[in-house]
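Here's a solo chain for you in structure tokens, the form predicted alone.
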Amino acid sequence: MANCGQLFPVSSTERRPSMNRMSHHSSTPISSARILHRGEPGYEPARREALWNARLPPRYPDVIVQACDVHDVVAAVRLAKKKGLRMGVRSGGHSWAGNHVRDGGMLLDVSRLNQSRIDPVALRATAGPGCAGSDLLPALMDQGLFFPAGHCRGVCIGGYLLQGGFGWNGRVLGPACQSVLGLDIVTADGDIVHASESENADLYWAARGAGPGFFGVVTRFHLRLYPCPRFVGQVFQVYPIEALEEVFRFAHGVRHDVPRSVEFQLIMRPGGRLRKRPHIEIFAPVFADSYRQARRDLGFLLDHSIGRHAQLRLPLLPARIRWLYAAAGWSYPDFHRYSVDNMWTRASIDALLPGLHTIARTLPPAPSHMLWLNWMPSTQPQPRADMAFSMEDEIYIALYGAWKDASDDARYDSWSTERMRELSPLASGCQLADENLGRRPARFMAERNLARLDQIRGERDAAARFYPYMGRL
């Protein structure tokens, strides 16, 4: 049993002591949850805790409920129903835009539902929404198993899986929600149901891709596991910003040829402590059966003449997953204020280059950066499962503005949104993980899927108790 982020597991029959039993506001007690109303001591720290981004939005729920188990979740949902409160749900708090932190209503924090159980024989696992993927994946790999958990430390699987989930080795295994076999859900009426292909199939369809627009509270995910790749490695290269056109033309030109075992990323950075001048990094993790196969799969990069422009070229090196998490964490340090936006595209490189030059020219100071990922070739070997998730494309571009001082908010806050708005004619849509729908509504789901999702929402949450998306087209 892998226990994510909790020293002592808590079973359904062994509950931890109540931190705050302020159930006098309702006849529906929440026996082990901590309940904080606006204006009470502890409310503001709880609101602060609900978001990893240091830039907390000026939105104030009427009440925050920190659930400890599924019974607390049921009681909280029923309390919200009784009081007529709309609900936002938080599992890990890594939503850049803070979708779950709304004005009024209830913020239900399920981050303490963080246990997981691994069955290596059946290649199955169960995990609570507050289980961090960066805890779960190393525990799996220690047993020779794998799951496409998210790239950043601390990202919990709740929001990650609901929105799709672009994780390690995801180009082979697909979006992580495709490996969700079932979910235990507390519905808008406060009932506990299980959703799978054969049971509550409408909720199962909706939960895999609805993201912050889902109309229920997931208390446990049932996951399909995979054998662990025998070799995990990485290639790292650095190019001067003056080689921008050559590097991005190369990346665009090989987009159909990058083997699915390789995550080919370009990261454009301003000058920082280690490198004083703006530059472009190529970071290419690979998941393969052997070093030989990994080297062959990376031949498109290692054997290409683009390397003559590089300032630094490291060979293919083996990597532990904890090292890859550390490398990803370098781009997303704690205690920073973030403003983020993104797009999917299949536009020509000639159309994209003017925008890339503008991004390079306007990049805020480090750790702000731009990410380019060669994600999906034009044809997949197998179609995606039928689910709400339905937005992806050949190339993913995301902008991460990051700064520490609140006095710089006005200076850097709109950078990512303005640049994405300029590029929006070239976009096919956006990814829910890095979206900013409240400021720039964009397409995040196929129209027919969004229509079906609206229909299911109308049936399952007729009273609209769960907050909808912050914006949509």
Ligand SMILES: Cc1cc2nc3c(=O)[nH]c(=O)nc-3n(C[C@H](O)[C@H](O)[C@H](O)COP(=O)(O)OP(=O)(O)OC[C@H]3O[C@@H](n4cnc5c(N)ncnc54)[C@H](O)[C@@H]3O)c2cc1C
Second form
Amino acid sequence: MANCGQLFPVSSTERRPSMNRMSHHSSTPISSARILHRGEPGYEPARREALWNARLPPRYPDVIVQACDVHDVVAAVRLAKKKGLRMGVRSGGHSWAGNHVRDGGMLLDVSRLNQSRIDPVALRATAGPGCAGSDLLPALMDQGLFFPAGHCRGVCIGGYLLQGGFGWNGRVLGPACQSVLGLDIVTADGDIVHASESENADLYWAARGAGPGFFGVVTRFHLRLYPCPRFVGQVFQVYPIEALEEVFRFAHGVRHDVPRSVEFQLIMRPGGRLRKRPHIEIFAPVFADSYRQARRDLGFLLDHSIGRHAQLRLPLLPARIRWLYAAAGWSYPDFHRYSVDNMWTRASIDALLPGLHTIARTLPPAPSHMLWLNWMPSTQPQPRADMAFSMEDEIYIALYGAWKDASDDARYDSWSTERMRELSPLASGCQLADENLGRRPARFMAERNLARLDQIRGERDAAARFYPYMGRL
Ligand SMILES: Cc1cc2nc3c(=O)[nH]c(=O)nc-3n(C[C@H](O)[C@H](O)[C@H](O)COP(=O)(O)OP(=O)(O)OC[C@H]3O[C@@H](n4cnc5c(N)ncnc54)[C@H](O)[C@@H]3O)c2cc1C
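Please show me the structure of the same protein in the form predicted in complex with the named molecule, now that we have looked at it in the form predicted alone.
Next comes the full complex, this chain leading.
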């Protein structure tokens, strides 16, 4: 991701040479974009490049446009309109489901719009959708600033911010879309507009939560920044799978007591290279003013008798953000085939335990795993802003099936979906971050918000130029 975190525009040497100019096909020239029609040399590598998940779906856009700047985006949208093509948009390509890789139409790749500009005095930044949060955040922290970027390397802010964004220190700062002050958007008609509280407020409302169902191309985000917490640390513990019931009862029981400075996560894993037997890890990053405050905030865990069951208990240790990225990345190695699904819940632990035991019993091999996050929106001091994002609950559970060989697809592919289907009577909805709507439609937005979103879509994209969600209830 060239340039992210820098103050400079993309230089001409970083532009890819044009294979094909859009002007060959249209009266609207695309200055620098690479255009690849299905069947042409370069098309398949471009389709492959559009998705991080090694499990590329068997869906084939008619044309892939790799835009280099906003003018390319305008020209591409106008061309799609003229030719009647539907559009899917790709920023970082981390959609697990490959939402933007559809059959037919145009796949518009805006990953090269990856410049960012930081204003430390005003606590503001602008960043292109192809900017990786993992590049932006360390650059901010080097200047004493912070933004709740996502937990893994390579996840770009385009898709991340549109769906909500559950990032570092997210329990204090909220879903990252709450820190979006404005967006530059190319509309379905090919016009460039700015959306904020006071301009195109309907698009501003929709872009904070619509996720893979957004009906425009975001070409730049305007972000609110925060002072960097003075102490960043983490606690790491490991429990044998035999302590499953005690550990999850503990996690559920303390949900009202976990301070917002702590991201309290449980990761259930099968045996692997480092630990041969299935186990449960507690990973609790903390963002505080001082070591003393962090230690106090983690008292609910460090001073609890649950620790007696642990196989490994590390004390509170200071952490650099790059180490936290490395720790989170351990769960999501590149070049793997992923199938994921998720749910929000506020069910009792007694209701959840049978499902958790089934997950433990059926976990595919490493690096497959289950994530449990104590999110607890009710601990927020203020209600969320009015925006499309409207689905969250006490506990987040996500399943990540991961394997390397295509020959194992049939074996592991349905694990996450089937387990979530079984647990769905206990779910209040799902997160768009880890959506699998094409396979298992679920509620991802409050009903009223979804109705308003549909209305705005009808007004802003009457011709349904942008692909809708792959599934919905
Ligand atoms: C390894 C990994 C780790 C993750 N960690 C986190 C995490 O910590 N927190 C979290 O909240 N999520 C996380 N996610 C989920 C991730 O945030 C979403 O998949 C997000 O959509 C990825 O953004 P992207 O730009 O990289 O993906 P893309 O696949 O490019 O975008 C996803 C969808 O968003 C839409 N879209 C993207 N860009 C634009 C645009 N510029 N204009 C209009 N529509 C657009 C398209 O519909 C597209 O299909 C993770 C995903 C992976 C694979």
